[in-house]
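Read the single chain below, which is given as C-alpha cells and is the form predicted on its own.
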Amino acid sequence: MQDLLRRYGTGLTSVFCLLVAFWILVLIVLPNFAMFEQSFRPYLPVVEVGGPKDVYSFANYSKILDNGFESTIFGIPVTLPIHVLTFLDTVFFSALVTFFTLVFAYPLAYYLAKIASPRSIPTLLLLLFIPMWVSEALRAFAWYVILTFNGPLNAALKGLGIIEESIRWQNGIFTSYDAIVIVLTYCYVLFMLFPIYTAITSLDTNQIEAAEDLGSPWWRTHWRVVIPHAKPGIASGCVMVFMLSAGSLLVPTVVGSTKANWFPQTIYTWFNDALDWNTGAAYSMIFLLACIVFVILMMRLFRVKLSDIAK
C-alpha cells in the first residue's frame, strides 16, 4: 500500500482500492453469500416461495448421496451414488491434468528461463501464445476432430504402421476420461508454464553452477536449488490448472465420452435442465469447498504461503 500512495498519490491510490473493492464484493462475494443461501432452501413454485415449505435443511446437500451406482477403484468394487463419483472422477482427473502439464512446462519453462538465448525468447515466447489467440471452444472442437475415429491423429499413425485399425480416442484407451484429460492438458499447460518460467527467471545461474562445479548432478541440482526457488510458481500453476481444468464445462461437453461425465456437467444440469437452481448451488458450493481444500493442500505440500502463490 506505501509504494502504490508513493507511486500514484492518495486520489489514483483510492480508485484502484475502490474498484478492487467492488470487483471483490459485488462480483465474487455477494453472488457467492447469494448461491450458499439459495442451496439450503428447498425448490419450490413462486407461489410457495417463502411460505410454510420454504425453510432451511441440508436436503439439497443430501442428494449428492442419491442414486447408487456400482463400480470399480483400483480393482476394487464398490457402490458409490452417481453423483459421489462423478465428483472423484473429477478431482482425481484433474489433479491428474495438473500432475501432466507440471511434467511438460518444467522443462520448457527450465529451458527458456536457463538455456535459451535472450534474443530467441521474444520469438519462443510468441509461438507459446499463439494457441491462446484461438479461443478454448475452437480449440476444444479442433481437438474432436483430431480424435475422432476416422481423424487425421488414427490416419497418421495408420500411416506410421503403428497401430494397423483405427483407435476410438473419445472413448477411452485406459479410461473413459483419457481424450478429456489429453484437451484440458494442452489448453491449461501454458498457465503451469509461464508461473514457473517467472520464477525461475528470478534464480541466480551462479547458484546452479556453483552446484555443478560442487559436482551434483542435473537432478540433485534442480531438486535442492531450482524446485525449491520455483515452488511459489509451482503451487501457483497447480492451483490455477487444478480449478480450470476442474471448472471445465466446454472441454469434457465436447470431446467427452458418453461414459465420462463432469461434474460441472452434473451442476449445468441441474440448473439449466432441471432448472433446480437451489440443488445446483449446493452442488457448487460442495464443488468450491473441493478447491479451497485443494489450495490449502497445495500451501502445505509447498510450504508456501497465499501471498507467495498471488505473486
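We call the rigid core the largest set of C-alpha positions that still match within 1.5 Å between the two forms. Residue numbers count along the first chain shown, from 1. Everything quoted here is computed from the prediction, not taken from an experiment. Compared with the form predicted in complex with the partner chain:
- The two forms, fitted on the rigid core, differ between these two forms by 2 Å or more at the CA of M299.
- A displacement of 2 angstroms or greater separates the C-alpha positions of C17 between these two forms, with the rigid core held in common.
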Second form
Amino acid sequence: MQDLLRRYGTGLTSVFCLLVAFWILVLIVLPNFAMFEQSFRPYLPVVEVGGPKDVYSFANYSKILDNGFESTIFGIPVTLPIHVLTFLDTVFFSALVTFFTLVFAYPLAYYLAKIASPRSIPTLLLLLFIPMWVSEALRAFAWYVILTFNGPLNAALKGLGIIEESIRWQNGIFTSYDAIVIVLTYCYVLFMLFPIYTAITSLDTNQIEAAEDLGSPWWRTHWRVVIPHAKPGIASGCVMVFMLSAGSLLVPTVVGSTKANWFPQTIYTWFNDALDWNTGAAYSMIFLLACIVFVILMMRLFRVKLSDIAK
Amino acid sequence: MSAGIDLDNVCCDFGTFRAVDNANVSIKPGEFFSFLGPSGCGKTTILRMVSGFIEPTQGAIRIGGKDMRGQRPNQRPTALIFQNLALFPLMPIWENISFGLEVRGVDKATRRKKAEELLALVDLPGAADKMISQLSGGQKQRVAIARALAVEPQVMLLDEPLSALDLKLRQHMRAELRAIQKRTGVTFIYITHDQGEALAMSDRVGVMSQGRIQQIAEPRDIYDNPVNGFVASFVGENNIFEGSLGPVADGMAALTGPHGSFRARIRPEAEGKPLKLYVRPEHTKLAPTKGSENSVEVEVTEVAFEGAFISVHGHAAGGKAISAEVRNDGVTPVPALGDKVYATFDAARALLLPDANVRG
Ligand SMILES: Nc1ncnc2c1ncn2[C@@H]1O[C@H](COP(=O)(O)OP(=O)(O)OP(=O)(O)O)[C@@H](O)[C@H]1O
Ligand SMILES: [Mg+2]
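Would you mind giving the form predicted in complex with the partner chain, to go alongside the form predicted on its own above?
Now the complete complex, all chains and molecules, led by this one.
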C-alpha cells in the first residue's frame, strides 16, 4: 500500500482501490449475497412478496431430498432422491474428467517443459492454443457432430476395422455420461496443462539428471522428483478442471444423452423452466458448498496445502 | 572399488561447434585427476560424456576397460556431483543420501543406517532429518558428496563443487575431499577453473583450453614445465619476452629481442614453432648490478606487500612490464619505488614456449 502510494500518488492509488472494491463488492459479493438471501425465501406470486408468507426457511434446500429414485451404484441397488443422484453423478464424472485431463496433460507438460527443444516451444504452444480461439459452444457442437451415429468418428473406426457396428456415443458404451466426459476432457485439458507446465519448467533439469545418475529408472524419477515438485501445479490444475467440469452447463446440454443429467442442468431448470429462482438459488448454494467441501477433502487426501495452489 | 577411465580420441560437437576436440586421457584407478581450464573450455562437457548424459560424437570412453557407448547414466558405475549440486529439496537429507539405494531396492532401515554412516563420514552427524534448505553451503556440499558415495561408485565426477563457497570453507573442503578420496579409494575426476585448487589436490592435472587438452602432468610438472604459453599463463604469473630465436644447442637456445638476448630451455618438440620466453616472477631476482646473462634493467613502479613475499612491479625500456617476487625474509633487500635495478633470471628456470595448442 505504501509502495503504491509512493509510486502512483494519492489520486491514482484511490482510483485503483475504488475500482478493486467495486469489482469485489458489486460484481461478486452483492450478487452472491442476494442469491444467498433469496435461497431462504419461498417462491411466491409477486403480490405476496413481503407479505405474511414471505418468511425465511430451509424449505428450498430440503427439496433436494424429494423424489426418491431407484438406481444402482456399482451394482448395489439404492434409492436416492433424484437430484442427489444427479449431484453424485456430476461429482463422480467431473472427478473422472479431472483424472483424464491429468493423464493427458502431465506427459505433455513434461515433454514441453523438459524435452522439446526451446525453439519449437512457441509453435507447439500455438498449436495447442488454436482450438481455444473457437468458443466453447462451437467446440461442443463440433464434438456433437463427431460423435453422431453416422459421424466421422464411427466412420473412421469402421474404416480402420476397429469396430464393425456404429456406436451410439451419446448413449455411451460404459455409462450414459461417456460423451460428456470425452468432450469435457477435451475442453479443459489445457487448464490442466498450463499449471503443470509452469511447475515443471521451474524444476532444475539437473535434479532429473541427478536422479538418473544415481541409477533411477524414469518412472521413479517422475514419482520421487518431478511429481512432488509439480504437485502445486497438478493440484491447481485439478481444482480448476474439476470446478469447471462440475459447473459446465453447455457441454452436457449439447452432447449429453437424455439419460445423463448434470447438476447445473438441474439448477438451470429451476431458474429457467420453473422460474423458481429461490429454489434455484438454494441448489446453487448447495452445489457450491458441496464442491468446495469435496475439493478440500481431496486436498487433504493428497496432502496439498492451500498455499501451494496459490503459488 | 575403483576403476580407471580411458578417453580415446573423444570429440563432442554441438552443431558445428566443437566443444571437445580429440581428448586422450588415461586415468588410473584410485587416482585424483583434475581438469583445469577457463570457463567454457569444455570441462563440463567431458564430465557429462563420462557420466553418460552426452554421447561423444567421435571416439570411445572406457570405464574399467569396458566401452560405455550406449550405456545410460543409470547404467554406468559413475556418480556425478553437479556444478549446482542438484540436491532434492523436497526430501529430507537422509532420503537424499539414500536415494540411490532406494532405487536399488534396499529396505528402509538399511537405507537409514547407511545414510547415517555416510553423514558421519562427511562430518555431518545428526543432520539426517533436516531439509536441504536448512543447511549452509558447505553442508550441502557434503550432503552431495554423501549422496554420490552412497551408491558406491567406481568413479566420482565432481563439477566445480567448491566454486560457490567462501575461501575459508573452500580450503577446508579441499582437504576434506582429498581425505574422503584417500579413505574410499574411489577414482575422482575433479573439474575446476581454480588453478590453486587443481594443483593442491590432484595426483595429475589436465589443463584445457578451447576444447583441447593442452597438457596432462603432475601438478609440479604443470607449474615447472608447462608445454606451452597457455599452460604457463593459466597456472601462474610470467614475465614474457618476445624476439627471434637463435640456434639450439643442448636443449638451450637464445632469444634476441628489443630487451636484449636471453638464454632459456627449449623442448625438442617446440623447435620450429614461433616461441616466446616465459619466466616466473619468483625466479626473477632483483639486484643493483647487471648479472652475467639474462639481465634487464627495470625501473620500479610499484612495491606491493603480500605478507610472505613482496611483489615488485616495474618497467623495462619501452614500458615493458616486469614483475618479481622478493622473499620477505629480512635478508633480501627490497627495492624502493623509482629505483633502477636489474632483473636477472637463471637460464634453467626460463622456458621457450609456443602459444596454446588450438585448432585452426
Ligand atoms: N548443450 C549445448 N549446446 C550447445 N553448446 C553447448 C552445450 N553445452 C555446452 N556448450 C558449449 O560448449 C562449450 C563448453 O561448455 P562447458 O559447459 O563444457 O564449459 P565449462 O568448461 O564447463 O565451463 P564453466 O567453467 O563455465 O562451467 C561452451 O562454449 C558452451 O557454450
Ligand atoms: Mg562447467
